[in-house]
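Only one chain is shown below, in structure tokens, and it's the form predicted alone.
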Amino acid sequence: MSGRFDVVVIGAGPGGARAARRCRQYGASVAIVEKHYFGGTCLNYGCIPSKALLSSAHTLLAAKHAAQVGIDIPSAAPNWPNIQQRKDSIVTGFRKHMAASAEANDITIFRGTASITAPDTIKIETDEKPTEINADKIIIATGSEPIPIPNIPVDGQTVIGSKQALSLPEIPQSMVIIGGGVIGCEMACIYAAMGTKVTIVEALAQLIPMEEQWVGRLIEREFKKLGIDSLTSCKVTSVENTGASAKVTLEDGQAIDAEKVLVSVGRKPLVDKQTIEALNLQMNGQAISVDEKMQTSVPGVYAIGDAVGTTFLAHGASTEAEVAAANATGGDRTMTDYSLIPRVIFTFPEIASVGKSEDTCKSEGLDVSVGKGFFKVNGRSVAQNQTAGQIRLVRENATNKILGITMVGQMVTELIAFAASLINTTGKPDITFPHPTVSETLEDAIEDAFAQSS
């Protein structure tokens, strides 16, 4: 199969699939090239399977703590094969839906590994024979891959990556997680709930180091309640893999034995070298450099998602896809302020933030007031026995604008999209919050922030 298309998208993850669909809706002829499965890392090895496992973990914890809300459950234990089967079924269902949706929208699908050999030419390697297609415009959405630690090889059995951690055949007795970022902390919650003894080792001073210090402190405190040990400001010097288990040695000489070691220190853009060289692409380290229209240094070639190394978020890639698709089909759109893209982490409790943090504001020399709301005094949260966490809202004193909101607590990932609509609004929002709801904690933070105005 060959041909010429108005737009060719390389990569069928959340960003690539969105870009292809939107270009087709704009009237362009579109092809999409995918070397593995539709949905990319997010659907197949990230967002969706991890949320399925987190849902099982959350239900298990609720059952174990049911006596606290007056319900007697004699026993609650994980059925790991059934948990895994449910997770796989969810992933497979969405994967089929994404491919079917592309076909229904008259998007031509190519299965294989793509490399760009010229600004209008894509070579596709398949199991059979290579093929070549042409395009007026190209959108690169090739995603990312885990960052390796040179002296800690991943064998996929004892020393594992996040992909293997989602599909372990059995629940391990113990696990050391190297890296206290998003993936590491979410996986810690899953396995701690299942009964695994989890230890997180983080080189930086706090868990979730991309968020504010108070978030890291709060999460570490709540993790202790789950039985998770957090070793921050601590580096791993070596991992001795014996096959059945491993010994993790820290820089202070401490050694930890564990059945599994999960290496989870982040991800890096995945861009094939042949494409970089053929197009002489301008790079920003390992990421593709793009302008505000998501166009690369080569006119007509765009890049989005993890390949450009901006957010490493599926919804960030989707936002970039909207911009790239519009411009690739003759439009004129620019990328939004990245701080307005919400950041969400599905730990126990959840974390969500948008806009500027208090620390960022202070580093920029802004005079701000911080309003706080606490779930422990929220009626719905108390009724549901979910009282951990708080919401902080940052208001700039000079302009009276809301600059940022950070939340830790029950279902805050569902609340943050609404909170994002408040960023950069001036004055106290005129909103009636329904009672009793968790959202009233945000109301408390708003009231507290604006009560501090002179």
Ligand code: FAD
The other form holds:
Amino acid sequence: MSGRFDVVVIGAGPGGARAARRCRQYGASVAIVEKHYFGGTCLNYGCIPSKALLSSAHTLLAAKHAAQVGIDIPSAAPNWPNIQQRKDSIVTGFRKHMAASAEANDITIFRGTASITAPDTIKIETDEKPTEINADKIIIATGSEPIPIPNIPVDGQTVIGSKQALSLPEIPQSMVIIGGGVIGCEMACIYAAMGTKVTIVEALAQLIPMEEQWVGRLIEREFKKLGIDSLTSCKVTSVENTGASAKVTLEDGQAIDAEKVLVSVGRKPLVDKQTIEALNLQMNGQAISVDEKMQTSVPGVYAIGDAVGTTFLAHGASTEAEVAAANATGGDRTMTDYSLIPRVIFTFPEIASVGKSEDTCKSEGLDVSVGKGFFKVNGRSVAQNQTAGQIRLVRENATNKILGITMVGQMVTELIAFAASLINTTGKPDITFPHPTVSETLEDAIEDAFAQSS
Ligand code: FAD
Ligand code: NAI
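Return one more block: the form predicted in complex with the named molecule, after the form predicted alone shown previously.
Zooming out: every chain and molecule, the one shown earlier first.
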């Protein structure tokens, strides 16, 4: 098959799939090229399978603590094969749905590995003969891959990455996680709940170092209750892989034996080398450089998602897809303020933030007040036996603007989209919060922030 299209999208992850659908809705003829599975990292090895496992872990913990809410459950244990099967069937279901929906929307699907050979030409390598297609506009959405640690090779069996961690054949007795960022902390919750002895080794001074210090401290305290050991300001110097297990040696000479070692020290953009050379694409390190229209250094060629190294979030990729799709089809859209894209981490308890943190505001010299609300005094949270965490809201004193909201607690990943709508609004929001709901803790934080005099 060959042909000419108004827009060709490379990569069918959340960024590419959204861009293709939107371009089609704007009336363009569209093709999408995918070398592996529809849904990309997010659906197949990321967001969805991890949340399926987290849901099983959450249910298991609730069953184990059922006596605290007056329910006798004699024993609660994970059935790992069933947990895995459920996760896999969720993934395959969505994968089929995504491909079917692209076809139903009249998007031409090419299976194979694409590289751009000229600003309007895409070569597709398949198991059979290579194909060439042409496009007026191209959107690159090729995603990312894990960052390796040079002296710690991932063999996929004992020393693993997140992809293998989602599909382990058995629950390991013990696991050392190198990197206490987003993946490390979510995986720690899954396996600690399943009964694995988990130790996190984080190079920086706190877990989740991209969030404020109080978040890291709170999470570390809650992780301790789950039996997770967190070693911060700590680096692994070597991993001796013996096949059945590994000996992890730390900077201070301490050694930990673990059945599995998970390396989760970040991800880097994945961009086809031939494409970079053929187009002489301007790069920003390993990421594709783009302007605020998501256009690369080559007119008519756009790039979005993990490949541009901005958010490394599925919804970040989708937001960039909206901008690129509009611009590739004759519209004029500009990428919004990145701090308005909510950040969500599905740990126990969850973390969510949007806008500017208190630290960022202070480093920018802004005079701010910080209001706090606590889940331990929230009726719904107490009734649900989930009282850990708090919400902090940052108000600029001079303007009365809400600049940022950070939350740690139950269901805060659901509350953050609403909280995002408050960012950059001025004055105390006039909202009736339903009672009793977790959202009343946000009301408490608002009340507190606006009660403080500047
Ligand atoms: P991808 O989803 O990586 O898709 C890129 C696609 O391009 C892939 O399908 C790939 O096969 C294809 N491709 C690459 N090169 C070529 C080529 N040359 N030709 C053809 N096809 C090609 N984000 C969240 O927002 N929430 C979460 O809860 C979350 N959880 C995560 C959990 C884990 C364990 C991981 C690893 C990531 C998680 N993420 C999460 C991050 C999220 O998965 C990514 O940010 C998101 O998938 C990026 O979307 P994308 O479209 O840019 O790239
Ligand atoms: P990350 O950037 O979140 O965390 C990596 C951590 O490893 C950092 O805390 C860093 O300080 C630490 N580190 C780096 N080198 C180290 C070393 N040698 N020893 C010890 N620690 C070291 O990256 P992660 O967790 O791999 O996730 C990749 C991306 O995937 C994230 O940027 C995130 O955006 C995305 N993701 C999003 C999720 C969500 O939105 N809920 C869930 C999972 C992943």
